[in-house]
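As structure tokens, one chain now follows by itself in the form predicted alone.
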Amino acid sequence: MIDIDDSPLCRDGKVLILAYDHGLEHGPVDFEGVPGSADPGRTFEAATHDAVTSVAVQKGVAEAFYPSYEEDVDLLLKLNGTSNLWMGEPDSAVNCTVDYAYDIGASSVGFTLYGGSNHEIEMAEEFRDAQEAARERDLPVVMWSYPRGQGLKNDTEPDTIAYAARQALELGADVAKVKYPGSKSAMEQTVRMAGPTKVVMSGGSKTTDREFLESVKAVIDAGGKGLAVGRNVWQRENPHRILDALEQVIFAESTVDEALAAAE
């Protein structure tokens, strides 16, 4: 496992990834509340905020927008992803190679693994190839570790999320992006299971500022290293305001009240 604390993916050992792969994964529905959010340039502009360590996008968005922001934004290229039009057992197409990601300027790569899916074995083998290629380029690897599939009764159960973090460690991910397991104590168990792999919380569906920040605060207090967030930032009319607050919670380890006050 490589030391990523000094990589562009981290700031003071913490991580705040601004994820914007939702146009592929979810489709236009995610942009309806704030129509301007369909413009990737708006999210790249938000990613220039000091709190953001990397912006995570698919290949086509990176090709079209990253050249205009490469001086101000760090690129995490998502190697796989599948549209919400796909109705089969959870799976994810590999859309980009590590070498191509490196060539267009990515300093880290991301890969989704659906543990528990009928396609888990194939996905794990694809992750192996990506992880080993990334090691040759000295690129950190972030696993979107999302247990999912017809045999899985509850993908938000704390033991399942802890298993997802452990799976990321066992397969060689540097960072595990997992769902919030519902409490600080459950997140502590998740962090323990991940060992040296950094654990970051998936931002999930949009909630109120306070609800969102309280969950992020619980993750940091439990030993988590940050956040990979999309909708809870770019679905807001003012993304910079919530990023101001996240900077306080993640990097300054402020209280939620202090963070909200700083973002006024």
The other form holds:
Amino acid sequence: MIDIDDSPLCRDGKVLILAYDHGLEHGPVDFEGVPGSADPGRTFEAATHDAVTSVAVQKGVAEAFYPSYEEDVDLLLKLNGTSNLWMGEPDSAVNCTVDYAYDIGASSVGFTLYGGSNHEIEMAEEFRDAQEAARERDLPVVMWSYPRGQGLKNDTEPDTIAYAARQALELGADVAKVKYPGSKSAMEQTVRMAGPTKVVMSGGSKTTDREFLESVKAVIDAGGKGLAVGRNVWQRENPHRILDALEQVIFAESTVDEALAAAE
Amino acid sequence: MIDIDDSPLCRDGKVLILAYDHGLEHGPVDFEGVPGSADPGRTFEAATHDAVTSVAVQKGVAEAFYPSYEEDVDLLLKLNGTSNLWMGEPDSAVNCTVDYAYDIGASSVGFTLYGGSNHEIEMAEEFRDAQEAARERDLPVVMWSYPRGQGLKNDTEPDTIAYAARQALELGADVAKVKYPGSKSAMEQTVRMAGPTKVVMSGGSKTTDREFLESVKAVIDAGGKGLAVGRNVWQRENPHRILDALEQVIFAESTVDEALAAAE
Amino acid sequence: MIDIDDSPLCRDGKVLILAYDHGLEHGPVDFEGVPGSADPGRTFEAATHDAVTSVAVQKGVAEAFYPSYEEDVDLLLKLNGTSNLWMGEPDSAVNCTVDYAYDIGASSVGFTLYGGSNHEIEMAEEFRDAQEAARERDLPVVMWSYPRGQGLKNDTEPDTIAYAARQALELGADVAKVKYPGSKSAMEQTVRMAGPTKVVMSGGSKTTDREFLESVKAVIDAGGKGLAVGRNVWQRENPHRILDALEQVIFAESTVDEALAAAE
Amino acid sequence: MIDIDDSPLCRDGKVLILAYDHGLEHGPVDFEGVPGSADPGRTFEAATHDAVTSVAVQKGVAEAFYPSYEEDVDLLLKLNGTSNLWMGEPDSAVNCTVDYAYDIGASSVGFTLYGGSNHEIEMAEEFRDAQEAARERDLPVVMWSYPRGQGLKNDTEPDTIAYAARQALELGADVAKVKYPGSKSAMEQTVRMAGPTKVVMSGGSKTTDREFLESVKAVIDAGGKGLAVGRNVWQRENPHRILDALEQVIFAESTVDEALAAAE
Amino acid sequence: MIDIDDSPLCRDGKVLILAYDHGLEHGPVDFEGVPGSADPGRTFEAATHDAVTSVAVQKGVAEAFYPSYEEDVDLLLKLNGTSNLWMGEPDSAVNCTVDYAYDIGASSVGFTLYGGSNHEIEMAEEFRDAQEAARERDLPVVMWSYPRGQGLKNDTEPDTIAYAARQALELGADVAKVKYPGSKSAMEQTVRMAGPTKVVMSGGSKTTDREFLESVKAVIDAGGKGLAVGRNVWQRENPHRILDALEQVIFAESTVDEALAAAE
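Complement to the form predicted alone: the form predicted together with a further copy of the same chain:
Below, the chain from earlier opens the complete complex, with every other chain and molecule after it.
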């Protein structure tokens, strides 16, 4: 962990990542409800919203769309990722080197670690290479810390999520992206374990505005530093409105009611 | 994805790759109907046809034949490939480095990814190395994106093919070579998923002229950018005639009837 | 083994490492009794005690906390380590390169070897790389030498622990961190096997002050050179008091009674 | 494939390799009939015969014997090879780098590929490295192309041998060393598949002079470019005589009767 | 094989290696009879005997003890080795690079190959790297050539030992360390197979002076070039006396009776 508050990934020490690697991880099915959402340009457009500190995409999407948005959007290059056509023990291909990410304009990088997978050790060593290369380029490092694999009974247990946040700290991530552990107190424990590494909640499947904002609010109240959100933004017909509300909750520390009102 | 319209692989933004790596992938059996087709020189000769934007071959064939055709033919070096003597979970050997491909005159490179194979992750990482090396040389990258392997029930399902096209975009290919998903509307979905990555249809087994041209026409009408064709050209006694017709369909946007007439 | 008596890891030829990588190796459960112990700052604070020659942490904790303590604490970077979310045959990810450890201020490095594991050979080769890189930087090398794995019936047998100490000598470690083999005479045998490589006892689970100090005293009397201790220090409400006592036993060669008295 | 007619491996476009790596591949048993044959010096002596274009040996034999023969013998360094003490799925260790082969005087290199083995992909990638390194040194590349492994029912089937020859062409070998497919017409098919890559027959087990020469003659008549022979030369009491005859068949294009007469 | 007669490993073309890596390979059990033998200094002291051409140790022992003996002892760095805590298919970790061995003063290197093991291919490739690096430093290479593994019924069969010696020649070792094949005539066959590579006998378990010297004498009479001996020297109370006798047998070509008399 190093101090990243002055990096483009942060605004007032908080983070709102708009994640859009679902085309690789989940495939076309994630775009079904809102067909226009298959177009990465629509997500880059949404990412110009002030609330968004960075957009997280895979290399190919970055190459194709970032050049048109480099003035208005901050690029987090997600370095690894894999299709779900493959169904083995959780693992992820490193699709982009840090040097290449830097060359195409990334100002931070992301990396998934599946703690508990039979590939954990290999992934941790790939993370090491990425993290040390990122340090040379002064790029903040976000770990998607998702325990998963045959040894894990329940990957949404609070203790597991707290452990995942700790792994991010111990291995040198600057931000830990973890699942919501179900309650504010569990989130406080997770934040405690991460120490100075910023914890952000992973947005997950699409829910109602209120439900979603309440979990984000709990994260912030628990000391979390923000959100990495995908489907809950770009699967909505109007991504702008929910981003308005998120801006209120995360950066203005408004209540959920205030946020919903402001976003009308 | 980067802009490749000015590269030799494209003509008016369209692509017609004459693929000839069957000697490695399938062996002598593919040359049985037209014995002369075993001679790579015959395919290079066909590739001098204006309709062909590039010929796709393995390293050894390129070394032996490209020097005699470098004025008239554009070389796409297929970087990986494997014999079917081997019968394990789909995988492919990287037989040529990008630097070597460049040195012997390639102006673009091709790479197979078997999404869904137990080797998908390893192949994706090999693709990364090839793609980034190709970027250094300004060589367009074509992905043969073919989901295949024990986890896949049906590799010709439209959703699978659309996913394959998306993988090409996400991982940074400039052209996605995919199977024909069976209908124009399925092809439209595939093209949508690929975003700005050009989608070209894989020619497949030899069929009648009309059947073949109708599927190519559907690809073009669906927004596809062309074709990578092998057996449907060089397994014909007269490759020239079908190339005349393909030129009409792909570049002149003629109807199939017009194309067949023009190629009499 | 090289002479490390003049390195910051030693004081009068003795070693007292305060180990704090439990957040990675064991997870949040180790911090339960004393919640404040989850904060690495508390352990760095304890490490300012004169008794402590070095604090041993993983890369991320070092990056975050060492800069505030570099005047008062000596950093031993633990190069490998793995979560216990993963449950395969013992292995450990190399999370930090020696060069990076050096760059962030480490004055020595640590490395776990699981002798007897199916990964022993791979780990030994990773150790080789680390050891030779450490030699270039003049960083002493501590081996956590812990036989473990399916081939081992009993990893706390005196013969196994003596063998572990010998491995440290043979492979080029300067300090061997081993489990307490149960008696002073067994420890003497372990020390004999290690030759000039310094043997330090691994602290293990928390026990009473007297029990703990008596095992440390036996180690010193047997020719051991000190201790690497974690939970027996930072799981106490007052780490300072037990460090006072350890200083007496290890460096002043006091009796346990004297040490307990001095630490009142 | 590149033009190697001017290289020392060829004489009038033909090739006669005296292969002597049996000590590694088969062990002492191959030397039993003619004990003197265990001495590599005897084979180097035979290789001074004008008929022999190159002697093919492993690194250690080359280091020990080539210096005494560098004026009179041309060295083909066989880069990979394995003992038959090991009995797994066909594979071969790369025992020598191309750079080292070059440094000790090799003017060409040899490499075994077991198409169809579960190690085919790994071997093909090792071949790639060797082939590209050989190109940098202008060393012709001979592929020992031997389909073998659990997926293969019959590795002496004509189609399999033709496929093996094609692999050599596609992967960039200049010479394909294959088994004799049993008839002149099958050999013609093999030669056709190899295109401009020269096909040479692998000598195989020792037979009578006439039988042996007749198969060589069939190879030449079928368009093959020569022979890589081991046991049929050095397992004879007088290697010179059979080399006289081979020179007639291969280079003078004599009949078998003429060759046998000339070699009396 | 290169000429090593002028290297410190040889004296009059003969070799007597004092091997002392048993602490790693076998563990403390090997030191039980003569507890002082656990101290590497005792073996280095023995190695100052004129009969000993080199002492063979692992990296860590070399680092610790060689500096005090560099005037009087010649160092053979054993590059690989593994504990017997691990019980898988025979394999060995490469614990030291050639460059590091050179830097700490080695004038020759040793490497174990387990022919017939499922790891044979990997070990042969590691040997290649070591051998070629050693050539750059002009360090003679000794192969511990020990067929072993699931495919081998009997690793002390004369044919297997002869094959092992041949592997050493073929792969480029300068000295082959093999087991005694049981008789002088079997040793002659082994020596014949090794060609110019020097064959030395592996000392094996401790026996009586006469038995031991008689096997050494048979090796010399069979054309072997000496001995690599460990336990038969340092497991004796007085290593000096047996070294006196070995000097007689190996370098003075005395009879066993003469040697025993001279060593009274």
